[in-house]
Amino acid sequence: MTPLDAAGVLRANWREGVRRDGTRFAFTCPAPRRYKHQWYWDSCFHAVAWSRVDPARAREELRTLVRAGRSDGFVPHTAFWQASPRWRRAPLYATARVLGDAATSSIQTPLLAVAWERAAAEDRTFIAEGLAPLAAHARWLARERDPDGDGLITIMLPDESGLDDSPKYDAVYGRLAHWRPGHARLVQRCRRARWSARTYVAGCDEHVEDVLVNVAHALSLRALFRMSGDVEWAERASRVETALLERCWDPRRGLFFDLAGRHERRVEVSTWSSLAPLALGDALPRDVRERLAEEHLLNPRRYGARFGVPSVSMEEPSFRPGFDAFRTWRGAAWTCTAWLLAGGLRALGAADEADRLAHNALDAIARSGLREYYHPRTGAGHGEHRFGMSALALDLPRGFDPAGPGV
């Protein structure tokens, strides 16, 4: 794979037009055969690829993201700009309605403003432009999705975290799992809630306060900060952060782990989640990042792969990397992990191991191309082909940093 190569499927992947209602989009769809849509996080993924060869589509892919989302600050998990899903799939849609809804009414990992920030490089202009819908979608997120008002939002769905059928999930949805006949009721039972999380989280347990959703809103939190200069976000940022540390953290095993429920027990299962507030640098405690990184992340036996991060610890029973047609987070390694993950050991001064790690994934996608995922003991590439959030290889040798790219 070669950076042309990157290149090639983000601009083969890209789609741009009009909407009936008279809405200009343009946008990398993760995948043409099977994702056609706008997806979140795989917008946020494509931007910072997108910024190391385009700067002006990495712009546009966030502007169309905004649109799609409510004056508000609602933005949605998925936006259907060609066309709603079809019967046989829409059922399955986080919509407020079966049929016909413009955009999904969940949330995904919420890193709308650290994408925002790299793709703004030295523009002012696009800095300014992007503060008012960033606080926006920052207030909406802490006014709707912390009903107990603990610092720590909750997602309803299992696929608002991204990580759809991570084995996390699997006691605390049971039956309603993503990967599960009964997920269809899951979504019903939200929309008998009006996607209320006040009103759903009341009534039942199945609901999360997932570790990498709030490390992404913290590093969103923090991103806003740097691009407005406003205190605001710095204090809101370090409350997540505190109570990351203060409810998430298990210091016998050295993890961070969700809460789930209305009694808010931790999920005790290993997964790349836990290791995600590495990736928060300095707003962390240092012993805390030591932890992480030595005794997990660079640990053989746990997440030390050839080729990437696992999603799930080697150690762990639901370790299963292989392809599955319904379960893709439950071992396999994904590229965004590697981004997210190799910041963070840069950030703890582990540079040689952050490269070690951004090299293995890189020699995955070098053996197998642009897939959605990789098999981190062979290398052999999964799922979809030409996938765009993989595209993250041009950043690779950069890397995210958590303390901003110095706009």
Ligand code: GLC
The other form holds:
Amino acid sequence: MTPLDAAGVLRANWREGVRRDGTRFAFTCPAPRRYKHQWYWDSCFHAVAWSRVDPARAREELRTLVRAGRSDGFVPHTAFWQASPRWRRAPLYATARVLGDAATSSIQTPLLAVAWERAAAEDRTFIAEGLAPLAAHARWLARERDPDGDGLITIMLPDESGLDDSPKYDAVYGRLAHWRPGHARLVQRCRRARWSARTYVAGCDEHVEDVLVNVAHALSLRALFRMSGDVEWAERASRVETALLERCWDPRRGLFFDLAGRHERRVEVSTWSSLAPLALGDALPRDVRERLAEEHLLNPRRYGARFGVPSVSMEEPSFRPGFDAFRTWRGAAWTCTAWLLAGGLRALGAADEADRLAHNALDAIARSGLREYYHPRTGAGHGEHRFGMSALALDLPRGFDPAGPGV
Ligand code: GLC
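Form predicted together with ligand GLC structure, per the form predicted alone context:
To see the whole picture, the full complex is given below, headed by that same chain.
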């Protein structure tokens, strides 16, 4: 796989046109066969990759994502620009009505401001264009998705983190888990609550203050601060970072854990989300980040695999690194995982380790092409082919920088 092939996949997956109501769209579909719509965090990763080869498309993709949202700052998990979900899948989509909506009413890991800042690197006027919608989005998340006001945002559905079937959700959601038939009932509950997190958590205990989601939230707030210079965003970011440290950090295990339900039970399953705070860079104490890196990420018994970063610790009983037609994020390695965590290592001064990690992930892509995910021990590719998120390969050598792209 050469960088050129990654650009070729992005180009082949590019979709543009005008929706029936006259709204223009331009985005990269995650995979032409199975994922035809626009997904929030995929678009953020696509934009990072596009920034390397065609920055104008990065900007168009992010504009389209904002256009899929509402003026109050809500931005959806999935937008259906070209076709509505088919009747068989429609009951499972997190839409307000079962049929006919243009987007879901759910969210996905909020990396929009991070991607926006990156896409603005070549065109600073893009920053000014983004400030109002990005600020509205950040305020919406804090207002609508932090029902207990502790600074950490809450997800109602497991796929709101992007880690749909992660074993960390098994005990929290039980029969309502994303990969189980009861999931349709969970979506139905959210519809009944009219997608208000406040209403939902008052009646249902299946919800999570998710580490990865809050890391992304904090990173986006920091990006918003750098782009606007407005200290409000730095203060908000530090509130999220402090909450993560005070409430999710487990000094005994040296990992961050999600908090589930109204009693905020720690979900003690080691997944890559437990390591994601490494990407916060200097915002977290150095010794905490060193423990994440040394005891876990680089440990060959846990996450130190030959081909990328496993999505679940290899020591967990639930670790399943191979293909599963119905369940994802249960052990296989995704490219976004290596991209984010290599950046965290670099910020720690571990440049060699970061390069090795990036190369390992690139090796899997060289062996198997742009697949949805990879076996972390063999590099075999699984899931969808021509998967846009894996075009992050274009950016892996430079990688994510917690301090921002230096706009
Ligand atoms: C799968 C992944 C999710 C991704 C989506 C589109 O559902 O679990 O993270 O956003 O596919 O690629």
